[in-house]
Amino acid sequence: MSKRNTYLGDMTRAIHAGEAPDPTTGASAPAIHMSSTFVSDSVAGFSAHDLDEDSPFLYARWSNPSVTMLERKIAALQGTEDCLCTASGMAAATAIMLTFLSQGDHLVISDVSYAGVAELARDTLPRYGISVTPVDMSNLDAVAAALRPNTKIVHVESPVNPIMRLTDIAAVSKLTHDAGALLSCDATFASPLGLDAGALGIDLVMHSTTKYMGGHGDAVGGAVAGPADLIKQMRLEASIHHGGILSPFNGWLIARGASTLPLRMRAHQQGALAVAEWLEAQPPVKRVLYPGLPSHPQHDLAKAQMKNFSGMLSFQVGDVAAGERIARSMIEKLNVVHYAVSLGHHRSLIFWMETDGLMDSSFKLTGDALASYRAFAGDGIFRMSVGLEDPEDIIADLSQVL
């Protein structure tokens, strides 16, 4: 599984890496995998601590050919030596805090990140006895407060969802290093090609495959990938004991949808600065965010740190009886885009976002760290996820609801 892969360049990557013409049949794509046991040739222990990269499929919550194939892929894409594979983003999470945090450990994560990922270590980390200190990550000073001599990971998303800021990952790593810990990343909204996971020294890089990964709307996964030695614990204690593992059939929807992904996602750049330049001209927008405009107030960061800047932005209507209005018109007018949830899908994809309905479920940030919040999202948002439609229909979908 640690082989690294040696194709050159993104696209090459993204088509060939995990597979090969079937050796039986000579089929050149590859074949989806369903069974979930595999006839052995040889007497073997029957263990999970036994398997190593070479050992045969034995049983598909182990590994399966179809989400081995994607792990490789992904791990390619990435640039990392290894990758698990597992059932959502949700399960990748979980798979990094409840692999490398025990009782008495410590977490600091973004104070706003996915919401399951966010509610997961404030509700049911601290039933575990793990401490949690959520903080805002663009803030170096406060990053470096909370770090403690018990801090095993320190967990920033960059792009933040759903506001669009970023987090200086550099920096960040070198925080967390010089504390002992682990460094991981949700790089969901930047994609395997928008940040260089091993140049801004990420130790654990994990993805919400459902998204820009898959890129259909049509398959539920997750990933986390980096160096062979922690993805292997992570397999064992995951997959094995856990068993938040991915559909063989998922695997090969995603890994369809993976072939396309560099492609995807420079036309998601283009289309999503067209939008967004359009949003900035128009009168009821107060604000739109969108790390490859100008007037993202960590610009200069993004166009360090990002390789894509994908297709997500944000922007800002004004109060939420505005925003609630525009969303309903929204839901009743727009062809192209679609009101709903979810992202990085071929589609264009449009929700409301209010700012104090996140803080009562979701975020819970009071003083400083509300503000900082505020300060990006005013009363609320329309997060949209710009697809790969003509740009000039998506904006004039959008003219009719602005």
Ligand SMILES: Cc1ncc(COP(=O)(O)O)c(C=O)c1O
Second form
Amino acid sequence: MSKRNTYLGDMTRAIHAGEAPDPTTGASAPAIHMSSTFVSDSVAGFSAHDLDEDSPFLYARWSNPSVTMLERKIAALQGTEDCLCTASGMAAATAIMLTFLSQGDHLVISDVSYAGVAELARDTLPRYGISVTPVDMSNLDAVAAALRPNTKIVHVESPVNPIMRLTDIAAVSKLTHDAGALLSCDATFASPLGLDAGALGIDLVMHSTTKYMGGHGDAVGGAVAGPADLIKQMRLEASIHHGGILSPFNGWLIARGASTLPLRMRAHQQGALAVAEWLEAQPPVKRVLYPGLPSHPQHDLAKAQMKNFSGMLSFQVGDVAAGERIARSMIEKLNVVHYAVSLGHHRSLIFWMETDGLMDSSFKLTGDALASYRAFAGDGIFRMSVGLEDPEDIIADLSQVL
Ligand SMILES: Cc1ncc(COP(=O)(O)O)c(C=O)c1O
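Write the structure block of the form predicted together with this ligand for the protein whose form predicted on its own appears above.
All chains and molecules follow, beginning with the one already shown.
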């Protein structure tokens, strides 16, 4: 299997990193290795603690060739030394938290994160003696004030799901490293091509590979990319001990999707910009948030920090009654755009997200934090993942309901 990242361009990396023609059959396309165990030529086993990238395959909870192929591809795309693939994006978040946090440690986390990650931090981690401070990561003074001597991880998400607020990642990285903590970043919305992890000072880049990386809405998976020593620790904890591994079949599917990621991301960006500009001109639409639009309140930061604005946008249509009425007509009338959760697929997806409901179930924000959320989301937003259909067809579909 070829080693990672010796290629000059994103497309070559996406296609070739991690794979090579099969040495036995000459097959040009990678095989799916549906094997849980591997025949050994050594009489003795070896300890999981001694694993390195040249270790032979032993048992699929340690590693499997189809998953290793994807790990090398993602590391090459993200520009990191190594990568760990997990059973889902949530398993990737859990892998970070349960590898690098112990009883008595402190986590600083974006007060708006993917809802599952927010609930993991707020409801689960404190049961293990880990204290958690949710912070508006767009407010650097608040981030600085939240850091403590026992802070081990600062976890950001940019753009944040669902409100498209950005974090100045390089600035938060400096604060985090000055405090002796690790910076982890959920870059699912941005994709590996949207953020330059090394330049921004991110230690661990997390993805739900269910989304842009796989890109076709047919496989759930997750990944964390980062330095080899941190990934090795995570492989021991998260895969070998906690067991949340990616199946070889999903590894193969997601790698096939990842092979076209740079092309797809360019098309997602182009389509999203066209849809966002059209939405801004529609009378029922009160506000559109897309980092690539000059009207995004952090457009300058987006231009400085994002290499691709991706296909995610949100828009407001007024109060909850208006949102629910339009959501109902979307369910009845839309053909091209599916009314469904998830994102990053070739099919366009849209979903109504009411602010009060999300506050009760997931974020539970009050005071300034709630005001900051409402500044981006009002009473509720439509979160839209602009797919790869022709933008004029997406727009024609949406014009039936707006
Ligand atoms: C930003 C973000 N992070 C993490 C996740 C969780 O990923 P998964 O559904 O693959 O567990 C999601 C899912 O929507 C997400 O949007």
